[in-house]
Structure formats: structure tokens, C-alpha cells
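Presented below, as C-alpha cells, is a lone chain in the form predicted alone.
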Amino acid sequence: MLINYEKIEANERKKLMAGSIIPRSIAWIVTKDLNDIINIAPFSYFTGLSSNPPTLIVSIGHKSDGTPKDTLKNIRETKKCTICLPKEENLKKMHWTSKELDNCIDEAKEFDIKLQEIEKDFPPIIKGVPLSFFCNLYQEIDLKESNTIPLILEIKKEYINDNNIDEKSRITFKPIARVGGNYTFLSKYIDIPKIP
């Protein structure tokens, strides 16, 4: 089967690449607004894009009623947000962060998400993550017609979580990942093989 990207519409290219495209990191955002309303959301259009400079990039899209989803706004007003890899324990109020809410409501206090302050120029990171990142908006990138408003956040610092260093320095902990409308659990590593 070929399908033409051209000749279908835009949520069935997006049911295509959501289930080609495998599996997506997930990236669980926090925000704060200028009046210092805490937002948290998970995005799974996300990857590293360059170390030099050091960046991500995240794509988000709209809310139901087409105004820009809390995260895109706060990043924009603010120039700032903290991404936070979540672990398998995560996973339910991961999830519960995707409601649409108003703007008003503290996600932290409305699904009683725990919070620590690392940076204090940042979003606090959630509490027993294994990685964030603090980021700042590098830039914003019009895709013309697209709904999705794809970011590139240059990381400033990156936390790393003490209990998830091994004894070889590695970043270990078990990830999420989004495969199509799923998610899935990316717990097993496999060392990479010797090129003969």
C-alpha cells in the first residue's frame, strides 16, 4: 500500500505517523503563567534535535475551541519551561494531565502532583522524576497552515536524579513512550552490538 500524504486529510496523516513513528518519548511539560498558575501536560511529539546548540524540539497544538493550549501560551508569555521524563510510575497522572482544563486550574493541585524546586529561573520539575530539562524558548517555527506549532527549546540545565545513575555513570530508569494511541513501557536496554 502507498498512500499519498497529499490526498488525505490532516487527522488521518496524523493517525498514520502517530502509529509509524515509533515509539515517542514523552515529554511532561511545566509551565507557569505571569501569575504563576502552574500547567503541566504531556506531549509526544518530542525528540532531541541538536547538541550544539544544546535543543529539543516539541510540537503543540490547540485546544478544542482553537485557542493555543496552556503550555504554548505560557512558553510564549514566559519564554521558559521545564520538561520532565517521566517513569512508569508515573503513568496515571501523566495521563490525567492531558485533560483540557481552564487556564485557571493548577494541575499540581488538581491531580495532586507533587512539586520541587531545582532552578529557581524555572518551572519546578515533578517530584521523583528521574530527568528535566530547563529550557528556554530558542524558537518557534510556522508550519503555515498546521494547527501544531512546533517549539525549539535550547536546554539550559539538565537534572538527573541521583537513584537513576548506575555504577558506569549511565542514565537508566524506565521510560514511556506513545505508540499510536497507546502507551508502552520501555524497560528493557540491550547493549549495543561490536561492528565487526
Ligand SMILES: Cc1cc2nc3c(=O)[nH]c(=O)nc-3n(C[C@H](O)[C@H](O)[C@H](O)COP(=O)(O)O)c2cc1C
Given for the second form:
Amino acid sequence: MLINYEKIEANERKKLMAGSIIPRSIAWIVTKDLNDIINIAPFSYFTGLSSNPPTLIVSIGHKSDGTPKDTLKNIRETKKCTICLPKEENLKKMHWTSKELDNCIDEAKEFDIKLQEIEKDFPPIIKGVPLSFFCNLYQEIDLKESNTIPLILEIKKEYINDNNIDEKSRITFKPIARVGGNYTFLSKYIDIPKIP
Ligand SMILES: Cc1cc2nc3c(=O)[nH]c(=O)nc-3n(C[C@H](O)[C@H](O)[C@H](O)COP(=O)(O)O)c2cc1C
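What would the structure be for the form predicted together with the named molecule, rather than the form predicted alone?
The complete assembly is shown below, putting the previous chain first.
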């Protein structure tokens, strides 16, 4: 089968790409609006970009009414976000926070998610997550007609829960990843083969 991306609809491309580019880590993003209302939502069009400057990229779309998703709106307004990496125990509530809600609704209150302030200049982390990045908006990318906006975010600080990293700087939790329409846990290390 050879699929011509120019000949299929955007929703079909989305399904194919989500099933083919796997696994994708999940950025569970906490933002605040200008009135300090907390917003939490998961995003899997998310990956590291460069370590100099330390940057990552997240692509965020629009709501069904055509307005920017709250996370995009808040990052544009405040230039900040806190990206949490969820672990196994977070899966259910992480998924719940993907529900489309009005921007005046605080997902932490709506879904009883506990928060913890680590860095006073950034939104709080979700209590108990193993890793978080405190980021500033670095650059918004213009993808021409795209409804999805890739944001380059600069990592200013990283929080690591000491119980979730070993002496070789390897994470010891099971990060949740998206594979197509499902989730998986990344949990196995494989030794690097020697190059002859
Ligand atoms: C695992 C998962 C990954 C998602 N990844 C993305 C993504 O990369 N980009 C996006 O725009 N929406 C993504 N969504 C949908 C958003 O989470 C959803 O639209 C959410 O309501 C946005 O919330 P907000 O308006 O509070 O920002 C994803 C949903 C799930 C469950």
C-alpha cells in the first residue's frame, strides 16, 4: 500500500501519523491564564529539539469552536508553562484532562488533581510526577495554513523526583507513551550493540 498524503483528508493523515510515529511521549502541560486560573492538558505532538539552546517542541491545535486550545492561549499570554511527564498512576487523570472544557474551568479542581509549587515563577507541577520542565515560550512556528501551531519552548529548569532516577541518570519510572489510539509504558532498557 502506498498512501499519497496529498490525496487524503487531514483526519486520515492524523490517524496514520499517530499510528506510525510511535511511541510518542506525553507532555502533561500545566499553564495559568492571566487571572491565575490553572489549566492542565496532555499533548503527544511533543519532542526534544536541541540541548543548546535547551528546547523542545509541542504542537497545539484549536477547539471545536475554532478558538485556540486553552494551553496555547495561556502560553501565548504568559509565555510560560510547566511540562510534567506522567507515570503509570497518572494515566486516568491525565486522560481525563484531555476533555474540552471552558477556559474558566480549572482542571485541577474539576478532576481533583493535586498540585505542588516548585518554582514560584512558573505554574505548579502535578504532585507526584517524576519529571517536569519549566519552560518559556521561545518561538511560535508558522506552518502556513495549519490549524496546529508548533511552539518551541525553552527549558529553564528541570525538576526530577530523586526516587525516579538511578546513579546512571536513567529514569526508573514507566513513562506513558501514545501508540496510535492506545497507551503503552516504556519500561525496558536494551544494551547498545557494539559497532564492528
Ligand atoms: C494522549 C493525548 C495526546 C494529545 N496530544 C495532542 C497534541 O499533541 N496536540 C493537540 O492539539 N491536542 C492533543 N490532544 C488533545 C488535547 O489534550 C485536548 O484538546 C485538550 O482538551 C486541550 O485542552 P486545553 O484546551 O485545556 O488546552 C491530546 C489528547 C490526548 C489524550
